[in-house]
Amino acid sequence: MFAVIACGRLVQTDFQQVDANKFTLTIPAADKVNHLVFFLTGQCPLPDGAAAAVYLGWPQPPPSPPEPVWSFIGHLTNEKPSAIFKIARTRPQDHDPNHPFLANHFATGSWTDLTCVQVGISIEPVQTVAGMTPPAGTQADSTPTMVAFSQRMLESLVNYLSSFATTPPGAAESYVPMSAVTSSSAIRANLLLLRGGGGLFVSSRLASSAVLSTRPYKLHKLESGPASEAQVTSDEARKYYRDMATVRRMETAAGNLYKEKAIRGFCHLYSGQEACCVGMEAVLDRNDPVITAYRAHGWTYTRGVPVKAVLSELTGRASGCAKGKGGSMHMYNHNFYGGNGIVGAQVPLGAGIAFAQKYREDKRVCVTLYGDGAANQGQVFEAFNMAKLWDLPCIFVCENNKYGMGTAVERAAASTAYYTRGDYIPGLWVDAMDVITVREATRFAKDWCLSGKGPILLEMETYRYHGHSMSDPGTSYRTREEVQSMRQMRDPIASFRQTLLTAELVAEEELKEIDQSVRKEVDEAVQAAKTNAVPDPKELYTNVYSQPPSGQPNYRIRGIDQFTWSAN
């Protein structure tokens, strides 16, 4: 009675009847399938007043129980005997425990094969089915984008060519000269027209905003947590994607420069943790100070230092953001206090910056970041104590990337629940591989501090793909498989990309353009970082004091011996 086609494959009619009104079928390798076409074969029409409700059941990876998550995607009737559906992966939250297809004995096929999807068709009264709504993203466009685009392209070409039509004397109708048809300018002009129009055309089919879910949080001494979903506009989506892509590419470039020995000393890469800085910056503004440790390049960029200035600082050029005098661990900008090399030292400093804001009655928060390794430092708890005692508007953020240098968290900390280790300071655990999840947590934390409730602690659970620094391959204390699996399954940029495409917030072409533009920006920055001038030798002696000692206005600084001095 029913048949289903996945694009590029043979039609499948092997439905099993599992109940009086229920049929199921398994579609293999469904993770490669975007659309499914369902149709009545015509052998036997549906009963009067009945409709065929179509469901999909996606298997869940362990450790979830083996039943699939079912969702309704659409229906067929005698009047509408065929339909095409876009099959989007439903989220575990959509799981309906009372679903008609849930009882095991209705299902066929292997549940453990994560690449298969189960199709269920249930014949139900039309009224029942009419009231059911499929999740967003399953209704294929009735006029698929490419088809409509091609239509418009042809219309445009016809218009263009028609303008050359002439009626030769004595002819019954108009003719278009072949030169107009075959000339390259005709094609080019059309393409330009279409590109402009086509671009508009494509984006006008996209949503200008979407509601995205956040991943679950864990709360410590909080009655409620951040929002479970958030509105994201396409402009915001593009910005977050672009910023994360830029940080990723910049860090990759830094790694390559280090291997070429253009960068010396320490170089701690942020790759994998991009969602943390980008997600937080989405809520902070440039008046909210930030201070972090030495894995700082990502934050340096989001705090407004251009890629060129970051990479030039790494290669020790005068165009570096600290004139080449700071290096990887000491980059600063307005309301960005580095870049600090001593593990944990930045935490009391951050509490001090928050203290200054409270002292001046600025309505700002200070974000103070530290890692899972620094979380065991005594001065961190000293800072917690004073921050809570004095109600400082400080958001403490533990970027837990599971390893403090080569030591896994379980081997360093008696308690790895870092979000609870502020004890009397409320805390939030955040899945920081998702930028929107980070964003909403930051919004919650900023509101918390600004409403005078004192400090709050966020644990951002994240992952770094590279070793602790460029001297550490990062594989002696963790498996390559672990790193690979994180890259494949939980990469913040890839998963955000997928989310955006699924929600139709940004078109694939635009994301490609962003990737290309980021690549260009970073490539140019790399060139500058390799070729720009090194600092002037006299910079050795500058910036030791901000003003000479009041009793020695001509104070000179000694060099490596008593014959060598700063020029004063």
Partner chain sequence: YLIPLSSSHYPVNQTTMHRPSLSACQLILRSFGRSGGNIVASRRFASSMNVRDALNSAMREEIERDPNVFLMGEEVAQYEGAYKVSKGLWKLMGDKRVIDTPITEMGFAGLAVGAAMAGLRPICEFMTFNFSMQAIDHVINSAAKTYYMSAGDVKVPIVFRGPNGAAAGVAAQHSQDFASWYSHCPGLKVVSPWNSEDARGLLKAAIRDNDPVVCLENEMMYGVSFEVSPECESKDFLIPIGKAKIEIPGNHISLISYGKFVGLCVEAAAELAKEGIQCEVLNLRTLRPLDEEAIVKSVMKTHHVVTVESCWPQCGMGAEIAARIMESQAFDYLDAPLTRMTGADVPMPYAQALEAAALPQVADIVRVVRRTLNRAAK
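Starting from the form predicted in complex with the partner chain, produce the coordinates for the form predicted alone.
Chain alone follows, minus partners and molecules.
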């Protein structure tokens, strides 16, 4: 959320959260730093009406206790997301016992070096911060024009590069190794500041690929887990972003159609969980079977069903993926065994599909998904037992969106560490609000199963923005502030968008074009879902018997065959 740059150093983003709205970071050898650049990374904007108050905490010299002496130096807002502060010769002499960061100082051992400084950022109301005055000498530095700002940043960049200069034997000039340019996070940060500060584009070239960090995993009965970094190409990045944006807009459209009463019956939206289906599908191929519960719209799309066929199925149209006869909970496609309306019932079915794969010696995995609400079902544990007993190639996935219907997981389960509840089955906890983290976890799980080690259990911790179904407002058991906070701080699409821009994998203009294309696709699908033909009444009799009983070609449904009709 926040980042700091000291001239000639790498960007620091390793802020530690010490309270609900307070963050700290230590800058070593700060006595050699004149200015600090603070900026919002853009991954998580500040809440509406809030500002980020920036404080410095210098350690007190002996014999005083090694606590930082805090002073306010300025603030950031969404409207003013960056600032340069002068910190040279700003060590305060007076200790403020009422300072908000006083109780959150680092341990004594971190302050043995009196040259370090601690940065504190406190998210506070704009009105409060606006009335605060920085001490003399710490006011934000300013430049009269964007050109002057750019010149100063480029000077810093040149000075930094010059520090790597070497003179090869026999050469008359010094050279800067290309590795210093291509691998430097500080250089990338300076270029990004120039790019975002006022439209000065240093280079219009985008990277064809980038190495992105995954979020930490938790392991159960595993000696090692997925990689902490992953290579992502620009084409992959575009696809992931488009797929997640499509699922989000499709679900928004479904919610609107339900409110218009164009959709009847049950309707469970997937908004907020898009990184789960998109990240996993990035590793699977269409020969890998998938079976899930009733929150199935997103998975239906990633399994190859067009948006038009998903929305038309919801409105009961013949152009739907199940010819308008399945609805929200019963959508299918090749190797997609659908949503299932009975809580937990799909788990033993998934184990059965994995058994068939092993019996036929197919090199495939079956992904079997269920929610945290189904995790306490007895049939789930029976399926675990058989899968491990026979070492079936099954990836069990608990999509933990924190609430089973209207009950928080802590109120429903004695153990909420769902990734450990396979007991003898290895497990992996995954931050499923990040699509690349999900992708690498799935890659690890698929390799595990295909190597003959048996099943594995993934807990995808995610969050649903809407209620359990459309009949649930979703606010009687959680606050609106909680939902808003998740949208602002943890949204999988917004955070991935910022990651792509920071890594320069995709240009912002292209992302806007993707958004417009998705909007057009979904709008056209909505129109089709409203106007396409409904199923012919004859469809009541289809897909019941694949082969009618011998001698009874008109036999369709037991109890209403032609002889029963004539008898009546």
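This is a predicted model, so every value here is computed, not measured. Just so we're on the same page, rigid core means the largest C-alpha set that superposes within 1.5 Å between forms. Numbering follows the first chain given and starts at 1.
Visitor: Using a rigid core superposition, assess whether Ser122 undergoes a CA shift of 2 Å or more between these two forms.
Guide: Yes; that C-alpha moves by at least 2 Å between these two forms.
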